[in-house]
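Heads up, the chain below is alone and in the form predicted alone; it's given as structure tokens.
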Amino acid sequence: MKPKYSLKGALISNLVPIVFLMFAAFAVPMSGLSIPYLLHEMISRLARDSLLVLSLVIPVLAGMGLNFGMVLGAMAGQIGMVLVVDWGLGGMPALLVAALLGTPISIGLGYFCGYILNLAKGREMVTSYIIGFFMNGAYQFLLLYCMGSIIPITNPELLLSRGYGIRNSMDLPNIRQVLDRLVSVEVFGMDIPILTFAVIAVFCLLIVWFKTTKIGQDMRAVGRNRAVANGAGIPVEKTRILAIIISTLIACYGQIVSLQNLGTINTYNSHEQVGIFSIAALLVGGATAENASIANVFVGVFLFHLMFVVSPMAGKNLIGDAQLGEYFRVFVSYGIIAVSLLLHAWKKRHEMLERRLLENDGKE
């Protein structure tokens, strides 16, 4: 009997993580950065970005590929944060109110995105990417023109000099790292944000539990074969919309967690790279457009951000130019997504050809 798994198949399946591990083995010594510093940075970045990357798992389960539309959830989270800053809230109440405000917005945006993706079956990834651009325009219109003119803003320091529109950047002095520092433990001089990781763990457990429910099983069936799922009485389109709503909602909470960690908001572009970097991190962790797990999330965030930290210093020490490391990581971010999409399209085409050959053999 032919073995189910082979060494060659395992190497091919995990080629991207292996390449990044090899890069890390070369770049970490070249960067000259100490191991304690790197560990501190990785812990901070795992706490900051894991929830954002986790939001991509459910759409993959439902067969909708890599959800670039998660940026809609990030926009909802930022709107909530802008409003709580204007109202003068701080501490944990500010985060909870921001999440409460962002929840209905992200649900509405998720429904809109899911509805559009149902009209573009088979082209969900590129469609969600374009939806992100479209809604970015609506988001900028809301913050640049509506806030202060139609939507009342009571804090004049948040407004542009013309009297309406939110400034390009905002500090979060009363919100910065409130979740991270509320419950933390110092280990070997490093602060471990226990509560932040507990929140991430809760969402991981919820996803694991959700996969075991009937709706989760329906999503898995829809992801494997829409026609068979529809024949089994599963409401395919509603299930797909629900997957996008869940993804957008988790992305909303993930952006709030990320912003409180950073302590500042770039009002008009904090959310723009969230989708690209989160998807790149998931792919670096060994996921594909058809299969993603929670383990892929954490491995990907660790390896992707390790590259972000060490590549500028490695480039500087190797050839005297830190900018090379910046170019390299941007190139890798987009390149890994492009390669993944090409492989996804190739695999789909290959499966279609095999199906046609089997059908022709059956007719003969």
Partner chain sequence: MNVKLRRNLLRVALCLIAVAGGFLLSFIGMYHSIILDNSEFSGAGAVLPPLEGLRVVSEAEPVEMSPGDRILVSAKGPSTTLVFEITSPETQQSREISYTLHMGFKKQFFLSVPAIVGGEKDPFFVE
The other form holds:
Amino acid sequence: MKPKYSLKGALISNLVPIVFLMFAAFAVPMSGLSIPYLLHEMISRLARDSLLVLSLVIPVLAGMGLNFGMVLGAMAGQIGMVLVVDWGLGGMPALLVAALLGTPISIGLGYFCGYILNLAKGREMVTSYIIGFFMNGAYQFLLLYCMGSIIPITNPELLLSRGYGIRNSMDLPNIRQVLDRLVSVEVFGMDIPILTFAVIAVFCLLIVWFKTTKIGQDMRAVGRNRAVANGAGIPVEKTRILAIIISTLIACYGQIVSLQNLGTINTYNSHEQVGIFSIAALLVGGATAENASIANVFVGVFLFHLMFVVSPMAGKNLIGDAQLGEYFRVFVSYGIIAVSLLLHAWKKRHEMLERRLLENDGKE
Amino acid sequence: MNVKLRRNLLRVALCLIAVAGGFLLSFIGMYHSIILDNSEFSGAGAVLPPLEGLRVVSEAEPVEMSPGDRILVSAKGPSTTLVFEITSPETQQSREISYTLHMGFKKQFFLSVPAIVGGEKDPFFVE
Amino acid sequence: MTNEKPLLSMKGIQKDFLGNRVLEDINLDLAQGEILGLVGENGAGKTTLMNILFGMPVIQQTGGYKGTIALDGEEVRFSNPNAALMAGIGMVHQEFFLIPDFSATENIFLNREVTRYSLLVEIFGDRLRTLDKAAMNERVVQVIKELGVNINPDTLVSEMPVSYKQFTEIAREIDRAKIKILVVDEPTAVLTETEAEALLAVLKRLAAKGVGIIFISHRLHEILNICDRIVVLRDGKLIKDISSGQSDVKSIASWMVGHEIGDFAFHHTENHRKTENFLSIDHLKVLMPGEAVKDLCLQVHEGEILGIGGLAGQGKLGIANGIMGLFPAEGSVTLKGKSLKLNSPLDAFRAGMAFISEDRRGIGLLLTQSIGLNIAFPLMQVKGGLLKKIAGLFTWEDKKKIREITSSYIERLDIKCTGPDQSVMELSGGNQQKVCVAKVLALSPQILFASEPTRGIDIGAKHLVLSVLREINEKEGTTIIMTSSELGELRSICDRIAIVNEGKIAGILPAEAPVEDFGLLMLGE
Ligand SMILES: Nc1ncnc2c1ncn2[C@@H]1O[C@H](COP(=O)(O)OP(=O)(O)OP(=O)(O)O)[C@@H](O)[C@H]1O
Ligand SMILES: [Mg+2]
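Previous: the form predicted alone; requested now: the form predicted together with its partner chain:
Next comes the full complex, and the chain you just saw is listed first.
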């Protein structure tokens, strides 16, 4: 209900990306890194992470906040990858088979997560975070104890020396960047992974299209006002579960794309920070727990990773110590999350205060 | 036909296609290790000596093999073609023999080059 | 009536809310094509009875009901609104049942969208059909035209004036294909007389098509105008079931409250401090959809009650909404020579202004909180806010004080409740409106904008609310700018009345001026 034309309004609603842009404008020259290098890095990182961050959009649409449970999808993708590596697959077929394997796992995990979130309406974010934690335990159990004992693993190189359980890290020699390199063009000496971006574009289009379907509309309705949606006969719980399943699936594919880009799996770590980083990136892109667009995804990934690349060097040049630069990097990346959450909290408070006094829309 | 039935059939069909596709992709995309051995081979009847001046062209870089050597090459997909170039040290004449191996889902093969070159039906080593 | 089976028959309905009996042995029939008027004081149980019929979740959550409901002679017991919808019952709720961030079309077609086939339907099912926005918009334009208003189908509900919200909700119900019974719970409370007439005409047309209609209103002349039969509830009991030909406003009112009520009239006292240039509004423009203010100048004297009247859509509601920062505004507003920052609700509040919104249904009542907290909240935010006090941290003494203040308002405004600790959600619509009034009065504002302050309040309590407004005007010197669609109400309490036409002041007359003069001004002559 704010005046649409007000500059202040536009600034406030894009406050987070603007702050990070300003920070970047300061840190980029500070770091001494060349623009072509940064550009190259950004392109590679956009290809790597966009899909993961994209997976967060649908649950926001359905009013379920930022889905920390997306790590379940990442786990599913990773399980698919481990099995594919064990079977000795390589190239594009390996990615496709990993995706095929990850699909039912993601659907199952997504259903589970959605079911639990339905029991915890209004506290979805914290609950999904806890589910992520809890399922991480299950994941570790599966890979550390079941694989190689109950689930046959044929390639002894993948196993720990005790004979069961998957090793800490594995290389993906036959999978490394197969998607990125299959179709790529060189522009100014930079390889642009066309196919990867095409895959991301397809998912973006799917999401855009999805919003024009009945189920997309139902999700929006459920997200905006559960009581009214329920009153109109929309199956609220089912719709919410579907939103989480879709999110988990996209996260699963996103993790597969991301792993092929990296070329290695840290069996017990790769997925862990995916949730935090993706959410931080989305927030940096100007999204909120109530509103997230595809533009937020790309702006967010770009700005977040720009900070990520630039901050250690900037820190080093500022403080003069590589090790300190490293701390600086960790500090900044977590700081980003804290700052954006704080900014959002502030914005929300500001809006809420106005709203209540206005005697308007108190029902929502 | 009833819409529900049609859709369910379609869904089942798609699931089957996905599973079949998975198998097909695994078939195509699987990497196999092939151990090539260039030592004396005693198969059915004849004893074949190791080959001199042998060069193997596989999916990876071409490799020279001396008698008694063993190398590991990896190959992708349902089948691979190995080309053996044998240059006789005396005459400097070379001949090429290509051999197509159908690998299926088996991951490791252990082959004797003299047996392949000698036209043996069963060039596999049994360990 | 004929001896054929009634369309709807409710028998022996009884409802308790945690031991508090609000309905007792209600028997009610409705025939095809009949319009039944349901009247009663605030809190008499009208909405509750209709919620039972419609299977609203709140009824289940509070222990269900006793009695039977038969539809076409068949007993039904709806466990959710969707089941009632499926059975052909539509309901226009007293509290809006709309999604604010959705457009008119999206709300009207919620969960019955017009869709197109898409290939993925074959795999993922019908929910993957795509929406046909164009077709829906077309139909919405048609339905809305039928209602005699002009709403853009793409307008978001949150940006609509309250009457448009009401029409959107009505449009949703009448557009349903197989509707048999339509319940409309105080649909006209937010409408001006002309708008209400258009709506009544639509209802009559529906009834002529055979739809049974239950119509709830506190405007008794409307009830007499369109209803075939009138049912009066008092304190949860059915007092009267009578054909409308045999009754008149006075007798209905006395059945409602249980005793005779006299005419209301206030004695105009002339002791107001008439300071010129107290609040001056210059060239105000407000972008409020449907109620735009175009270029309005107005001088308000200190200590007066200024009425603002006018036809619907001419901009009378835009004035208060614009000055209080609810809708984008331009121009200048000066209070005692100091210029006021526009588009900033907080500044408006801090300048000593307060607002009773005509949009009671969206009113920032904290529905799940107690009456006490609701009344105290703005007080703490605006006044305590300056002292840097946090809302959540009151001391024991504060709590006691809140209860005291609350109790005094409950008594003064006759709020029907179990006590200051009852949550606002559990109050009847009219009593929620009274809490809104109390909440603003507790602020002791210098200037009070009261837009439709008696909305949804029954005929008896109306007088009470108006006299409380009069009282603070006289005792505390509060300047009141009151907007109302009922000219009679304005004339009974105001000193001067400004009539708004096409976003500008058409003229200002003393309240005693003849009605015809007001009529001419409203028409812009
Ligand atoms: N959820 C609830 N919990 C407890 N009491 C309730 C609840 N809903 C309504 N009541 C009580 O039931 C009584 C009847 O309320 P109802 O809303 O039916 O009144 P109404 O006739 O519609 O009045 P109005 O004209 O003000 O809308 C009121 O005393 C109200 O406090
Ligand atoms: Mg009511």
